[in-house]
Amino acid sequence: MPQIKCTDLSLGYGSQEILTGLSFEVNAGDYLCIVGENGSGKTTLMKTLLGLNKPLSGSIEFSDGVTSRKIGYLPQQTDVQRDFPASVQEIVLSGCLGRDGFRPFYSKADKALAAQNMERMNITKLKKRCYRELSGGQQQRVLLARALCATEKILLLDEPVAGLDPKVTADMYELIDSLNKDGVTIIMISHDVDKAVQYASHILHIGSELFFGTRDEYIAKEGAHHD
């Protein structure tokens, strides 16, 4: 059984689609990068898969105690998140939030788990130092560490390299293709086919063209496209 599975589905907003008879899944350690053109509807996926958006037809299941709470999720930043005035610490300790629901304080669990992921992520030498100050690198890092306290089962990255300079980018794709080989279920938003080629198990390429696959049915599909 599949942890999502995605039929037939339509996305947009109010009565306007963007995107119709989408339908794929996603299997426990699947590493699924999502591709297409810009206004395509990739992070309107996302959204969808995240509950924050419903879809305008057809259906998401979810399964293996999977629910759209227990997905960790890292957005694209804005300016003014990139500015926000919190520690390493409190930041990566807010990802334990939405786990069992509202709660007021952080239990000694939430705190071994948020410092277990700031070593995963190597960022235990920054938990006091302020999140603004870091570099794009050292927050993606941060953010990370946050979303991995909210699951260890799926992460949705969108765009996680944006803005990030080549050696730095590298470094990124290689952690969460660590993470991915420890077992985290990843679903990745790329504007990169090379590098998505090179690390997805899965490509879904949404847009003008529908196409859900293996990496090498995309691979063998593009090649066909330019003989």
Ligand SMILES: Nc1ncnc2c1ncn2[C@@H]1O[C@H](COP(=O)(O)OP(=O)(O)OP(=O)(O)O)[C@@H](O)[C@H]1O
Second form
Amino acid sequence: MPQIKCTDLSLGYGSQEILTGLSFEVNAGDYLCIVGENGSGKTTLMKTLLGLNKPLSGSIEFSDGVTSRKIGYLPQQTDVQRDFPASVQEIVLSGCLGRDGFRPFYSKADKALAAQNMERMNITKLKKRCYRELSGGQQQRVLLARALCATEKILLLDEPVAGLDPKVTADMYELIDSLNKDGVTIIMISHDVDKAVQYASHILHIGSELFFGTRDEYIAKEGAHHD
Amino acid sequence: MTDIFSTLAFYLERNFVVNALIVGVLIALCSSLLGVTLVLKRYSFIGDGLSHVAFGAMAVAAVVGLTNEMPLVLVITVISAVLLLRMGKNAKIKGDAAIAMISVGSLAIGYLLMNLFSTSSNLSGDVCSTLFGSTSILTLTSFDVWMCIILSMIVVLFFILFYNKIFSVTFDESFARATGQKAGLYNLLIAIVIAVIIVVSMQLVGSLLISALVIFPALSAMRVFKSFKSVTVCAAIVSVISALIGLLTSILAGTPVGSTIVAVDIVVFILFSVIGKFTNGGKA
Ligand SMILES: Nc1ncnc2c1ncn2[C@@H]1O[C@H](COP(=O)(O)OP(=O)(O)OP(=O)(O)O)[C@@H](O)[C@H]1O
Ligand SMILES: [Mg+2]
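Mind pulling up the form predicted together with the ligand next to the form predicted on its own we just looked at?
Everything in the complex follows now, all chains and molecules, and the chain you saw is the first one.
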């Protein structure tokens, strides 16, 4: 049973179509990389998977305990407020809220989960720090820890390394890879096809040409192109 | 010096002054709580629009001849809050323009109504006190005081129970939505509570100065503190202390209550900006 199965999906805003005929599936433990040109609809696809946008047509089926509400996510260029006063701990804890329903305060389990995920992202010593004063890479880790508090099953990452320097970028890829090895399904949007090919198990290419398949199929196809 | 204290003691023996202080403190507390959210969620425009709506509603209440205006004003303002929120979301009607229309519209209609139907001999005085609050704080009826106490309790209770959710939808609404938090519902509740705060605060500072009461303490606190919790707590304390200082000053010096409190808020803001500069090395 795939965790997510998209069939003949059309994406867009209002009457404007951006992408049509999209079909792919994601199984537990997969590492799917979504690549494509700027403006090809990657972020739109991600928002649709998250239930923030409605697909124009086609279907998205979730199973294996996953729903659009049980997906952790890391936004592209955080649209969070620039000068928001918030400590790292407060932000990470807020990842637990989706599960809490109307319970007004965090439980012991929530706090333990937040502490564990901060440890995992190696930001425990930053937990009292102010988010807006952290470096880009540190901020990404904070948001990743928050996403992990929301889910253990699937993480959606929209260009998680944009704007990071090469060293921090490499660390970030390793971190994401280690999460995947822990059993977290990863869906990542990336502009770096080389890295995508290096880490991903599956590739979804959208834009002028649609492609969905395993990494090896993608390499074979790309190789054939170049010859 | 002893003079000031004896005057103060004289006033504090008066019930209406004590009432004013109680109400002032409660209002200051409530209005500061959602300040951060209002500033950062770009809801300040809703706050502004609503305070003008509240003015219009006040005029209607006065024209109809209600003795207790607050319930009617409260109902109208809450309904407008819900409508404004809906409009803000609707991309087709430009949110800001719609709000400007409503807020300026109700200001004009409110004044017109008062002008046409008011039986008061001191019309401009009435208008002025609705807009700037003037001395109405010292003439509170016990109904006003109780209403204010109850509404403040509701606001504080709401804030405590929904504190984490308010943080979450203010910080990153998309994430909140995507992970199954009821962001729409929380936004609605926040808008309603803002409306309640505005109606309550109107008694203290009048409709034109409400935004200042809501926003200044939050901005001051944000200069110095860095977590949501510390900013919230600091804003509440700053707001209450400024309100007390402002109230006492206005009683002693005979200055208008609303503008005195806002003036104190401004002084505090400048003070905190300077402190912030020094403690953050000028970063913030
Ligand atoms: N809210 C919106 N309303 C209408 N059109 C939109 C909206 N958001 C994006 N679009 C359009 O949809 C198309 C796809 O945008 P999207 O953000 O999904 O691209 P992307 O693949 O993520 O690009 P990038 O690599 O630059 O992040 C673009 O042409 C964009 O102009
Ligand atoms: Mg994008």
